[in-house]
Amino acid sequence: MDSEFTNGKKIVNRSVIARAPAKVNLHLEILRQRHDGYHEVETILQAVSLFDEVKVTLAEQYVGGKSDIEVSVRPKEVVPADETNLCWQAAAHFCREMGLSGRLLIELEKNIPVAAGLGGGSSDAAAVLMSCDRLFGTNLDSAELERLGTPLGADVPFFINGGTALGRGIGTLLMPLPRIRTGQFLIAKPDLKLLTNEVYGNLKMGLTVNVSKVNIAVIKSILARFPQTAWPGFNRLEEAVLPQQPLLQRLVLQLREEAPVAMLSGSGSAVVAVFGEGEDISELREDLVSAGLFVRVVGPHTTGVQVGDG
């Protein structure tokens, strides 16, 4: 037994602190749905500079034995601080892979709105992945944080390295695509949550194949020059939301009459409008405050989660 543990244990008192960012979907075709009930897509997922907080500390490494993962939350309630919680879930889930145990505490600091389409809770589990692998210095490389993340949920393995991407499967078949790197991505979000397995339910498919529309050679070119009104993305899962929620469609259709790029992003229910570098958005944006939307102004975030010492 290594020296430094006493009785199984070995102090560490370690932290780091990772920036998770949230992500839309530039792009969102649903191809079909599996036996196993999830759904074939085609996506362009891009990371934004919207951001939660993680910090991940390990106080002690034991030999052997379960884990002890503490989580706390702030600000509190906005999701739970149980084991229900994805960043607790993907603690559990690398010390169970690795073979390692310790006891964790995650301190997690919500910026990112839930239930919301932008990634938040998958890019949390991203950072926690990411910060246990520099905690316990077991050096994974993407790929296989990619793989390590994939059970998590199907947007985890896109924050490990976000920028720009298209996703196929489930949306963990990830191919980088040229980075977005200039743009304002204003978000706005009514008081609205928006489940996505309930999305995806009211989605009627029927015996539907929809057929891949992305040309990887044609969207390439576009993205050099992006945002224009010649993007062909779109979300199929508009279908499925719109018409039952009057207040989205509404956002989404005074947004596209702004916007050269606007759309729901994921499952929703915030909506992502994409205008150019100079443009002057100022008096958009306080107008959707006044309506008592979220509203954030963003820019595109060419990495994906950031891990420093803490």
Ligand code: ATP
Contents of the next structure:
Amino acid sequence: MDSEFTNGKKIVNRSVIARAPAKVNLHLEILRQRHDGYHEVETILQAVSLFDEVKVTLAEQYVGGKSDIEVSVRPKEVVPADETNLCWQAAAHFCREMGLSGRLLIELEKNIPVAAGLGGGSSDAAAVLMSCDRLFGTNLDSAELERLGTPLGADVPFFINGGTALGRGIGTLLMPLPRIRTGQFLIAKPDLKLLTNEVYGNLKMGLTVNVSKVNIAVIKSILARFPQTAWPGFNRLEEAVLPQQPLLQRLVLQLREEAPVAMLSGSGSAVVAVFGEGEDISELREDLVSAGLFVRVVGPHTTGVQVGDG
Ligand code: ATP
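Moving on from the form predicted alone, kindly provide the form predicted in complex with this ligand as a structure.
Next comes the full complex, and the chain you just saw is listed first.
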């Protein structure tokens, strides 16, 4: 046993702070439904500079036993601060898988809207895995962190490296793409929460099997000129969402008139529109804010979660 442990415990009191970015989907095709209920997808994921902040403190480390994990959330009640919080689950999963335990305090500041298709919960989970790796000194590499994140949610592995990536399988088989470095990403979200499971449930797939549409060589050359009008990406989930949500339908159509790329992000209810770097979109932004929408104009984020000293 480590000599610093007294009665199976040692005081650590070390904190790290992680910036957990949101993501948008610039393409999302559903290929087929598997027998286990999961959907096989082909998606282009892009991290964007809208961040949750996650502070993780390892107060004490234990020898054996279960971890004590406490979560607090700001603003209060945007998401539960109990064992259902993905931060809590990520910390418990990390400790279980690595055979480590301790007293962990997690302070989550939510800026990414919840149940919006922006991957906030998954990014928070990735942030906690990377923070625990730093605090316990386990030094896992990206592939190990991605593997660890997979059971927590299909988007969790993406946030380890972020940037621009192609996701296949249930979204967890990732291939890095040339990173998008420019463009104004306008994210607009009406006050409407859409649950991913319900959206997939509304998609009438039947026995349909869609074919993969992303040709890597072609997409690489298109990404080099992103954002451009002939962007071939689309979001298949719009078929399940927009006919039932006239407000979102109108928003997508409005943005499509103005931006070279505009679509529902993931299962919604956020919509993303990408404009060229120099374009003046201040009037549009103000109109959307006046209409009562959550609106942010952010940039592409070329990495994933970043962990720094707390
Ligand atoms: P998905 O990855 O399913 O597309 P999303 O981006 O649409 O997710 P999230 O904001 O990740 O949505 O929230 C999905 C659900 O997870 C919500 O019902 C929320 O209550 C729950 N949840 C648990 N922990 C968190 C967390 N830390 N942040 C956000 N949501 C969380």
